[in-house]
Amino acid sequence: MNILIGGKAGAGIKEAGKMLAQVLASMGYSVFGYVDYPSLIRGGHNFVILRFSEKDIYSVDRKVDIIVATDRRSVNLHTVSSKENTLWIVDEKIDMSNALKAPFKEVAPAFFKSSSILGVILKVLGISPEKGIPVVERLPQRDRNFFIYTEAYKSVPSLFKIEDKKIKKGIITTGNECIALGAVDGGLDFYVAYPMTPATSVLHYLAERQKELGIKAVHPENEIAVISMAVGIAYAGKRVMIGTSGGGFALMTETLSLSGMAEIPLVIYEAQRAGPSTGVPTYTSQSDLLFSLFAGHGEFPRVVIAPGYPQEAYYLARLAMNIAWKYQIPVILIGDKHLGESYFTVNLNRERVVENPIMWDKKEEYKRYCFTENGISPLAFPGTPGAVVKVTSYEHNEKGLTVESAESVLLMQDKRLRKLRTIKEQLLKNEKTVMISEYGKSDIALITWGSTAGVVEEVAKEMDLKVIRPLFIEPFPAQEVKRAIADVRRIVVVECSASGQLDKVLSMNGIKFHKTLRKYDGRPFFRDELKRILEKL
C-alpha cells in the first residue's frame, strides 16, 4: 500500500510521515519513504510518501492508494498522484466530494499537526491506538499531542484492517545515518562538515551523539576550511571523515590534490543533488560521478564506492575508514539525497572493525615516502620519538624534501599509482569485499549504480529481468561486469543523470550496451514509472 501525506512546510509533514513508518515497522513490515520538500523552511509545499508490505520494499510508486491532504494546495498538487481507487482524507475545512473529512489540528502555533494525522491514519487503517503512542510520546508538549491525537483517532471509520503481525523487520532510519554509523564503526575520530543539503543530517546526527559514540563533530566557517582541517587532522593521527555535496565538494578539489599528493587519509562524503550550480537543493540527482572521478589537478589514486542501500551505505562506509588508512589515499563515498533522507527498515548488525595501517618499525630511519613495492609507506604520526614527519604539497623525495629533477619526480609518480594496481588486486582477492552486485537471471540486463538499486531491483524481480550494478567505481571492476554480462543479449542502463554518467563509464571500461534510461527531473525514479518504461521498451 503506497500513503502520500501533503501539507505546507513547518507543519510537520515529514515528521508524521517517519511516525507512521516507526509503527508499521514496530508491527513487522516494510517501510520506504520518498520525503519532497522544498529548500524552504515556511511557505513550501512537503509531501512524504510512504508504500508498506511484507515483503521487503525499497521504492514507492507515483500512484498512490491514499492521498492525506491537510490543505487545499495538497489536493490540486497530488490529483496526478490518485487512482480510480485512491482514498482522499482530506482536513475538515476543504470542500471536497467522496473525501473523508478529518480534523488535523495544530497543537499550539509553535507546534505541529503531526500527532493528528497520525491518530487519523491509525484509525483509518484498522491499527490500534496504542500501537501509536510511543512515537506520540516522544513529541513535545507530550501531555497535548497525546490528546489529540486520541481524539483525531476516533473523529474517523475504520475502513482497512492491518494486521500485526507481531514480528520486527528492522528499525526505521535513513542512508546518513547509517553512513555515519559506519564512519564511526570504522574507527571515526573526528567529522568535520559544512551544512550541506543533502549531507547536513550526517553532521546533525553525529553532533548530538559525540559522547555517545566517543566521536568529536566540528562545524568550520566554510567548505575549503573543512578539508583544509580534515588533512591537518589525518596528518596528526586520527581518522577523520568529511561531509558535502557537489558545490561544496567542487570548493575542496585544490586541497582533495593535496591529500593525494601529500598521501593523506581521507573520507569524502559526497552526496549529490541537483545542480549545476546551486540547483535545486532539496533534491536528487546522480550527476557528480564523473567529477568524483576526475575532480582535482594532476593524477594520484582514489578509490571512489557508490552505496545503494542502507545496510551498504555501513557497510562501505566502514571499509572507505580502511581502505583510506591502509593506502593512505582520498576514499569518495558518493550518495545522494535519495539514499540519504529516505526512510528504510533497516535490520543493521553493527561491528566495528578497524585494520592498522602499516607503521614505521622504528628500526630505520624515518622516510615519509619510502618506496615500497607496493606503493604504501609505512606511517609515523608527529611527536614520535625519532620521526621527523614532513607532508608537503610539492613533489618530493623519501624524505619529504622538495625535488623537481625528470627521475625523481617519475618515481615518485610511479610510486602513488602504484597503489591503484595493489588495491584492485587485494580488493578482487579479498572474499568479503563485494565490488559488484548481481540479481536475478535473464537474457536482458539492467545496469545502474548508487539509490536507483531498491527500484530497479523490485521491477527486475516483476520483469524476471538482471541486474547489475557495480559498488566501486574507482578502481572499477570491468572484469566481473563482463563475466555478468556474458550470457546477455540486450542491456539497459538505468541512472538519474542527463548525459548518461555511468554508461560513459561503462564505455570507458570496453562494456557495451544498448539502450539508457535517464531521469533528471530531481526526483528518482518511481516503482510503476519505471515499470512502465520498460514494459514499453
Second form
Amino acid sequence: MNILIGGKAGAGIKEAGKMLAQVLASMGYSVFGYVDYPSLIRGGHNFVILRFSEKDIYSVDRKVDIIVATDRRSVNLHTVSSKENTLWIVDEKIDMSNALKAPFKEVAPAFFKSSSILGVILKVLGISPEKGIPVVERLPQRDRNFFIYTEAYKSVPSLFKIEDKKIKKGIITTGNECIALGAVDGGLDFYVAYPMTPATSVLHYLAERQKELGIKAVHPENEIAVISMAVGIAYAGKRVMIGTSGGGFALMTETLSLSGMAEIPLVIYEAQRAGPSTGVPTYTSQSDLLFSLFAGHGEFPRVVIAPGYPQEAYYLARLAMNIAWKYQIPVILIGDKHLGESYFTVNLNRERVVENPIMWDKKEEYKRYCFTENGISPLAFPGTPGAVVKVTSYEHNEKGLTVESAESVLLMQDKRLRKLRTIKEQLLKNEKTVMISEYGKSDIALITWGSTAGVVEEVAKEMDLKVIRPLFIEPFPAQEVKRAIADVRRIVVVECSASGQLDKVLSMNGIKFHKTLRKYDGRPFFRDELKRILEKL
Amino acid sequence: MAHFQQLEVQLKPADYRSDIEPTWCPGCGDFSVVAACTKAFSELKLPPENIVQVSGIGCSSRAPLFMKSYSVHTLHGRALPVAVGIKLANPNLTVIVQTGDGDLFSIGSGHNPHAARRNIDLTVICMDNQIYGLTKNQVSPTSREGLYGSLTPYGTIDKPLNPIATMLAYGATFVAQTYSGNPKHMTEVIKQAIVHRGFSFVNVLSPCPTFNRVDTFKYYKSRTKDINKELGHDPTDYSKALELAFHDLDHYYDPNAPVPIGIFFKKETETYHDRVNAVKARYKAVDKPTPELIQSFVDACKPKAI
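Having displayed the form predicted alone, please output the structure of the form predicted in complex with the partner chain.
The next block holds the full complex; its first chain is the one shown before.
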C-alpha cells in the first residue's frame, strides 16, 4: 500500500511520515519512505510517500492508494498521483466530493500537524491507538501532542484493517545514519563537514552523539578547510571522515590530490544531488559518478565505493575506513539524496571492526615513503621519537623531501602505481565488489548502481530479470560483470543521470550494453514507472 | 613549568637544522628566519619530535624543509587549516605555520579569521616580503601602492592589506611584527609567540633581494622602531594595539614615519582546547567509548517496545 502525505513546508509533513513509518515498522512491516521537500524552510510544499508491505521493499509508486491532503495545494498537486480507487483524506475546510474529511487544522490550531496527521491515518488504517503512543511520546510538548493525536484519532472512521505482524523486520533509518554508524564502527575519531544538503544529516547525527560515540564533529569555515583539516588530522594519526555534496566536493579536489600525493588516509562521503552548480539542492541524482572517479589533478590511487542500501552504506562506510588506512589513500563513498534521506526499514547488526594500519617497526631509520614491493610504506605519527615525518604536496623521495630529477620522479610514481596494483588485486579478490542477483532467468539483464538499486532490484525480481550492480566503481570488477552477462541477450543500463555515466564506466571497461534508461528530473525511479518502461522492452 | 613538553638536555640550534641546503637567493631575509626559529626551539628546549611545521606554497613555505622537525608542505594557502587539523588531533604537539604574504593573505586569507577567532594554540610566522618570489615578481596583497612587478609595469593601483590590523580584528591573542634584519628581536618574538597559549601571529618583514627593490634591508634599517622598548607600548592594551596597527603602513606614504616592530598585543585567554575541555566536562563526554556505552547508544536508537 502507498500513502502520500502532503502539506505546507514546516507543517510537520516529514515528521508525520517518519512517525507513521515507525509505527508500521513496529508492527512488522517493511516500510520505504520517499521524502520530497523544496530548498526552503517555510512556505513551500512538502510531501512524503510511504509504501509498506509484508515483503522487503525499497521503493514507492507514483500512483498511490491513499492521499492525505492537509491543504488545498496538496489536492491540486497530487491529483496526478491518484488512481481510480485512491482514497483522499482532506482537511475538512477543503471542498472535495468523495473525500474523507479530517479536522487537521481544527484539532491542531497554530501547531505542527504531525500528531493530528498520524492520529487520522492510524484510525483510517484500523490500527489501534496504542501503537502510535510511543512515537507521539517522543515529540516535544508531549501532553499537547498527545491530546491532538487522540482528538484526531477520534475524528474519522476506520476503513482498513492493518494487522500487527508481531515480528519486527527492523527499525526506520536512513542511509546517512547508516553511513555515520559505519564510519564510527570503522574507528572514526573525527567527522569534519560543512553543511550541504543532502550530506548535512550525517553531521547533525554525529554532532548530537559526540558524547556517546567518543568522536568529534567539526564544522570549519568552508569545504577547502574541511578537507585540509582532515589531512592534518589523519597526518597526526586520527581516523577522519568528511562529508559533502557535489559543489563542496568540487572545492575539495585540489586537496584530494594532495591526499593522493602525500598518501594521507581519508574517507570522503559524497552525497549527490541534482546539479550542475547549485542545481536542485534537495533532490536526487547520480551525476557525480565520473566526477568522483576523476576528481583531482594528476594520477594517484583511490577507491570509489557506491552503496545501494542503508545496510550496505553501514558496511561499506566501515570498510572504507579500513581501506583508507590500510592503503593510505582517499576513499570516496558515493551516495545520494535518495539513499541518504529516504526512510528504510533496516535490521542493522553493528560490530566494531578497526584494522590497524602498518606502522613503523622502529628497527631501521624511518622513511615515510620507503619503497616496498606492494607500494605501502609503514606509518609513523608526529610525536614519535626517532622519526622525522616530512610530508609534502611536491613529488618527493623516500624521506618525503622534494625532488625533481627524472629518475626520482619515476621512482615515486612507480611506487604509487605498485600500490594501485596491490589495491586492485586485493580488493577485487577479497571483497564483495559486485552484486549479482540470484533471480533472473530471462535473457535480459539490468545493470545499475547506487540508490537506484532498491527500485531496480524490486521490479527485476517481480519480472524475473537479472540485476548486476557494482559496489566498487574503482577498482571496477570488470571480470565479474563480464562473467555475469556472458549468457545474457539484452543488457539495459539504468541510472539517474542525463548523459549516462555508468554506461561510460562500462564502456571504459570493455562492457557492451544495448539500451540505457536515464532519469534526470531530480526524482528517483518510481516502481510503477520503471515497471511500465521495462514491460515495453 | 611550561605548558608544552621540554627536553631535559638542551639541543643546540644546529641540531634543529636538517641536512638540506636552503634554496633561497643569496641575501634573502628568510635565512635568518630559519636561524631565529632553530635558536628559539633550542632555547625553549623543544623536543624535535614534538614540533610540526606546516607550510603552504611559496619561497617562505620551504622553511620547514631546512629544519629537523615534522613537517607538512601543503598546498598554496592551505597551511593554516592543515595545522588546525593536526592540533585538533594531537593537542600536545607544538604546531607552527611557516608562510608568506601571498600564501596567507591572498589565496589562504579565508582561513585566517576562523583560526584566529577560535584561538587555537598555534603559531603563524608570515615571512612578508611584499612580493611574490617563486612565481617571479608579481605584487602581493601587502605590496605598497605603486610597486612595480611583472604584472604591474605602471605600478600597482591596489591598496595594501594591513596584516597586523587584520589579525588583531580577527581576534588573534598574540600579534607581533619583527624584522629579519634584527635576529635578536626576531628570536625573542618567535619564542614568545610559541610560548603564548593561543593563536599567535608574527609578521616578519623579510626582504626579497631579487624582486622587491623598494622594501629592502637598507630601507628598513633606519626605519624600524621597537614599539615596546622605544615607544613604551603595553601589549595588554588592545585599543592602543589597534591604533598602532592602523599606523603600521604609514611609512608607505610618509618618509618620516617609522616601521613599527614589537609585540602589538598579547592576552592569555582560554584557548580552543580549553573550551573543548570545559564542554566535555560539562556534558561528561568520553574520549574512547566503552563497549557498554556503545551498546547503550545502540539500544537508545531502537524504538521502545510496544
